[in-house]
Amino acid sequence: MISTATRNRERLLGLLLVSPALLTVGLLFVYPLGFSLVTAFTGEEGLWTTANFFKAFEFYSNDILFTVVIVVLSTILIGLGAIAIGGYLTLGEHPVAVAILKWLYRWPLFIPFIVAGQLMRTFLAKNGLMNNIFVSTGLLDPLQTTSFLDWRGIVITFVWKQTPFVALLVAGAMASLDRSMIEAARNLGARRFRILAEIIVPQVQPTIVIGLILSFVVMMSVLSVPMMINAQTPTMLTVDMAFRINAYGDYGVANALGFISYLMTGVVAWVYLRQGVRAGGAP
């Protein structure tokens, strides 16, 4: 039998081992989160108030809707792209094409968002690389070129940057599936799209959901991409928060906007936790 003193020493040793990690999380995440939430409900006189939220909705309601639309649209496109890449890596019949795609699609993983934003500024501009390619190949006249440095550029950048992350998770889940059902469907004459949609995707759906939720949370927190690409209104909440702080020193409204972002990500975080509980309880 283990004595009570021994158990207490083991518990104390365990707490000492995890204390650096707990201290880091507390100082860098829990404290800033709690401070921002308190500040969001604090007025200029130091009293509790909801005036910051009324001001946030009065000035930035269009930006809140814009943020939701941009992030949801990007998430949907990321999911479709990840499924397409993972499906071709799993069902592709051309080894060279599969090898090239496997090597190529991962590159955006290693590029920070601020670098991705700068790349897209030169790629999607009216006189950028994309339009120059179209003009040089005769697909467009110089007068027909248009700039994509608006909401479309934000979506393109988010999709280009985050699709490899989700595709890596999805492709790994697809590769671990039992191929007997896939081969049986092929022997019965099923096409690759039907195999992907009806056999593979339902089995890897939890992985897809988790990858998309993580991407949703990441895109909600990005400042560099909307600031560098979309120099107009409406814009995303991260830009509004930076503007309220840098231009007015208004931490109350900025943190109110942050609280609204917390609520948005909290919804998808609840889905993530629910998915994790289901996966943990699965036999």
Contents of the next structure:
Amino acid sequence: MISTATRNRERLLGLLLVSPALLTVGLLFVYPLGFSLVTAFTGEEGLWTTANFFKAFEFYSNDILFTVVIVVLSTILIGLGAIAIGGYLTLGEHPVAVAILKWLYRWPLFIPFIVAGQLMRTFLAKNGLMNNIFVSTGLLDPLQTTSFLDWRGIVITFVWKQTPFVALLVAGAMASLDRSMIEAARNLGARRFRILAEIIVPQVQPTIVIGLILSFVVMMSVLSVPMMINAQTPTMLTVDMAFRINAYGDYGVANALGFISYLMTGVVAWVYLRQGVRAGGAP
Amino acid sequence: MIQAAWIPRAIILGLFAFVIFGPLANMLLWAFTEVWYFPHKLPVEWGFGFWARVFKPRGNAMLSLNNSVVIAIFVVITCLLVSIPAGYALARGRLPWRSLILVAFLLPQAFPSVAVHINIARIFYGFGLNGTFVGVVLVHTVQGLVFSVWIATAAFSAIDRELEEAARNIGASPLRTFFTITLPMAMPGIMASAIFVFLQSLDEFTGTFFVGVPDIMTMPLLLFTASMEGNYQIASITALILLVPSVFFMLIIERFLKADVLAKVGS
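Okay, that's the form predicted on its own, but what's the structure of the form predicted in complex with the partner chain?
Let's see the whole complex now, leading with the same chain.
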């Protein structure tokens, strides 16, 4: 029975070693999260209520829709971009072109969101470098230029910043695929686009989905980009939450909006888990 | 002679390069601009005037840079202090609910964080932690733990246990074995996790925005304030300063994060 005693001691020691880290997450994340959930359903008199949600929908239903549209559209574009980049890195015929792309696409990966926001704030403005170049090359008339600093700016910034991350994951998964099927399809004369869509993408689908879900959560969390790019209404829920706190100290409605944003990510995670079950394997 | 196939390739890669580097070029232009107004397509006057203003000793920018670096160093120390024992236990011990514990560290990155930060700020207010270094360090630590714990776990998992057993056999104590054999071998992985945590803290905006204001000014907050005030020179110089460590670490990270460790992350 000595072995059982040793194992129990080992387990206890292990838990002891993990506990400082676990305690940190518990106190500084799980507790505030619980606080947030409770506050969302608590009225001013401290009673349980759904009034915060009615108020949130009354004032911010446009912004909820705006957030959903922006994040979903960005996720789709990021997915397409990542597949295109990964696909070219896997199937590209010229090693020099592949090497150039590999060197190019990673740049935004480690650029912080706040910096990306500032870059785009100057680049996409009415007199920004983008419009200036379009005018100089004769693509646009000076009178036709418009500022992209609205919902389009947010989508462009999100896609610019997050596509490299998903592409990195997807390209890694594609590189570790068995090449024999790809070569076989190529020998049969299949075009590269068909090989990508019908052979490669289905096999790396779990990686694509994980990368897109992570990006989805990140985009739901970013406060700086919508604040810097889109200084008008409608805007994203993150900005509304900050406004509710800084202008009114209204924690009830802010947390109700927070709860709605948890729900949105929850739905995405649920779709993913369900898909994993349907595929018959672990997600 | 250039082959015909290169024409579409070059056009697409050129457009891609424009998309990637265009925004960066605009930042560089602004960083070295003295005067730039419509309808001029390039700065009217170039110069380092704003750099002198940013790097003025005791100026706002130097203070924020100093704050950011000090906070990031303390975040790294805190993260490593709790993650090294945790990573070792997760890699070696027969822990109950091991995968659940690993997932717990992912939670702060898996929820939309603004609402949680609002409530952290509210709770901290009660303890007098708002607007303090300690408060900001704690907020950044929670966000960094997923990197430090997961990478430390992977680094310890990748070590050959026979070396530890050999040290034990010739009479070294468990603690001595850990500090002379295990920890040095896990060091490259732990350094990699420290880099991730450092960058995460350096670039963190949302948590500092709610917990640090108004007393703790960091580089991201300075960038945000300058940008919202329309002071694009200061904002672009700050952005450039934040970019340098990010790009530098991106280039050297592969030296620390070896494939054998990378393969064990999250498993």
